[in-house]
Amino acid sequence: MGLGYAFREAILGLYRARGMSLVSIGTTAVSLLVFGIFLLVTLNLYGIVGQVRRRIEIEVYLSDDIDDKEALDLKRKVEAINGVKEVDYIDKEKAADEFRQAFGEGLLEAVSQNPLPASLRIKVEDTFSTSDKIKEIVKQIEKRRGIEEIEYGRQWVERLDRLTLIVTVADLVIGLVIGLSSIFVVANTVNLTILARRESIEIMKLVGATDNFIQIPFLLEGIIGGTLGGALASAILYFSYNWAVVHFPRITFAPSNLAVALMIPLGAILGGLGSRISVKRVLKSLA
């Protein structure tokens, strides 16, 4: 059987059973749309967690007996620690300026001299923003001379780690449920479409058509229908995402390209698998 003939038969099959075909395409679109929304929500949740983690900083307060030269030497040593992304030296004057901007002039003016310590403000690499990795960095820093205190919001970072773990586990469970539900719904809808044409399959079998001759047009039919369903889900997802971006400008949304692009190949795979399983089941019952 030529591919051109099989493709024409697939198109004709979709047209002849257009009612059931539309139901199958619609079901595929809805199932994939739900899965696509889940993917976008997941990407945005991880995007938010990533943004929060990028704000994590280690504040190293220096002793008053350490001068600028020693502080800058310490800064260079800290920069060489694995996982450290950036180190800023905040001298006493700059610390006072930041305090005034945050709390006003009055409090510092009430004391005779600047009580604020110099510090090193450290940003870590994204892969080192968990509590365990930050503790490793802190252990290496606190061995150095001239360190008064190190602060990085340990309890807050540990809570963020726990939240990330909860989100990951929930994400896997929900993703598995939605994915399996989508496969089940699409496969059963395609199965109904094939069963409605059982008589045609039986006639072809009686006149001597081979299993491959019968299966290929149905397989292509399923792939075409699944692709159309995926394209519909992709279009709805794309326009919904853009609508959300325009109407909620204060929220930073994760890019939608991955979720949108996945819908069409997923639709083709689901449609093809559903058709193949259903046709094989019918052929087996006729054997």
The other form holds:
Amino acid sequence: MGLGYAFREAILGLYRARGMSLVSIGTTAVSLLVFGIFLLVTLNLYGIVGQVRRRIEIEVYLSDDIDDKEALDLKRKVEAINGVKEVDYIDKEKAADEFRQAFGEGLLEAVSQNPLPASLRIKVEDTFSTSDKIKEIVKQIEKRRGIEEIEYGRQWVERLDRLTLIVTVADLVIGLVIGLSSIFVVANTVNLTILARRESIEIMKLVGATDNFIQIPFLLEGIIGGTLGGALASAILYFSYNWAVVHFPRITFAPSNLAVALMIPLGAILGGLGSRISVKRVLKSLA
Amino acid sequence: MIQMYRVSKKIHNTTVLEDVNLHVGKGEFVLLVGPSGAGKSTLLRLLHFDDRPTEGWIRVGEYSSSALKDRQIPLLRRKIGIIFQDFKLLKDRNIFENVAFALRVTGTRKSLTKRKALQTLTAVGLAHRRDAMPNQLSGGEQQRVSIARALVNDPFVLLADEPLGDLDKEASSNILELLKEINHRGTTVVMATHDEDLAAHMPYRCIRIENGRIL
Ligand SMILES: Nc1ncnc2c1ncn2[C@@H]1O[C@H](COP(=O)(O)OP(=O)(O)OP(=O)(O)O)[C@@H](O)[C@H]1O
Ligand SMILES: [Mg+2]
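Having seen the form predicted alone, please provide the structure of the form predicted together with its partner chain.
Let's see the whole complex now, leading with the same chain.
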């Protein structure tokens, strides 16, 4: 059988059973739309968590008895620690400036000598922003000379860790439920469209069609229908996401194009697989 | 041409055919006569390899049930025409497509498919209705389409299961004439019917079957 013939049969098949085809394409679109929304929510959730984590800083306060040279030396050593992305040296003067900016002039000027310590402000790599990894970095800094205190909002980071875990687990569970129901719904709808043509399949066998001759157009039909459903879901997701981006400018949305486009191959796979399984089952029951 | 040797068929533990021996020669027209439930359809299904015998063996043309592999069955069916009381046309395609389908499954070239399908439709007198859908045709016309589909691959045998069952008198005699003509041109015909009257008025060999046994 030529691919051209199979393709033509597939398109004609969609057309001949157009009512069923529309229902099937619509169901696929809705299922994938739900899944796509879930995916975009997930993407943004992780985007937000990532943003929060990028704000994590370790502040290493230096004692007054070490000079700039020693401090810069320490900075270089800290920079060499695995997981450290960036180190800023805040000398006493800069610390005072920051203080003035935050709390206004006057307060500092009331005391004769600048009481603010110099510090190293450390940013960590994204993958090192959990409390365990931060503790390890801190441990390596602690043993150095000239350090007064290290601060990184331990409780806060630990809470963020717990929250991330809960979000991840909940997301996986919800994703699994939505994913499985999408597969179930699409497979069932495709199955109905095939069962409606069970008699046709029987007749095809009767006149000497091989199983492949029967299956391939149905498979293509499933793939085409699924692709159309996926494309529909993609289009709706694309336009509504962009609408949201424009209308909620205060929210930083995660990039979405890949996730949105993913619905098309997903639809193709679901439709093709559903049709293949259903036709196989019908053929087997007729054998 | 067709041979059944000690064939039995059990379906769900009930014996539908028992110890059937049968021989049909090349070019013969044979009537399979028996009351409802006698096993006529089952016998034809076995000849068409829709089902395998529980015991015994069957030979149709060059194909023997003992040697035939499942994947060869489609090839065999293209050489055995079959028609039914309920026509079994593909309802979602027109008359031409129904006949052409039987050629397409064999991988026949497009141009040849068109020519042969139209030729065969002409032979059954329906070329002018080639664009009609099956449900736009009368019963007799639909049966002629199904005959065209059965014949389009030049089968050596035509199996007919109660082909006149749903037709009025005129359509019946019409189809019967067509079958006779087909037989006249050399195709072996095996026709199942419960109509004793009809059988009595035809000059062909009758094989009587009752309760799954040949009398
Ligand atoms: N799939 C099946 N399952 C169970 N019993 C069956 C099946 N097919 C046929 N039978 C039984 O086998 C017997 C013969 O059936 P068959 O259809 O061959 O008879 P028939 O001679 O063609 O009758 P009719 O003239 O009514 O078409 C019947 O008793 C029927 O009930
Ligand atoms: Mg019958």
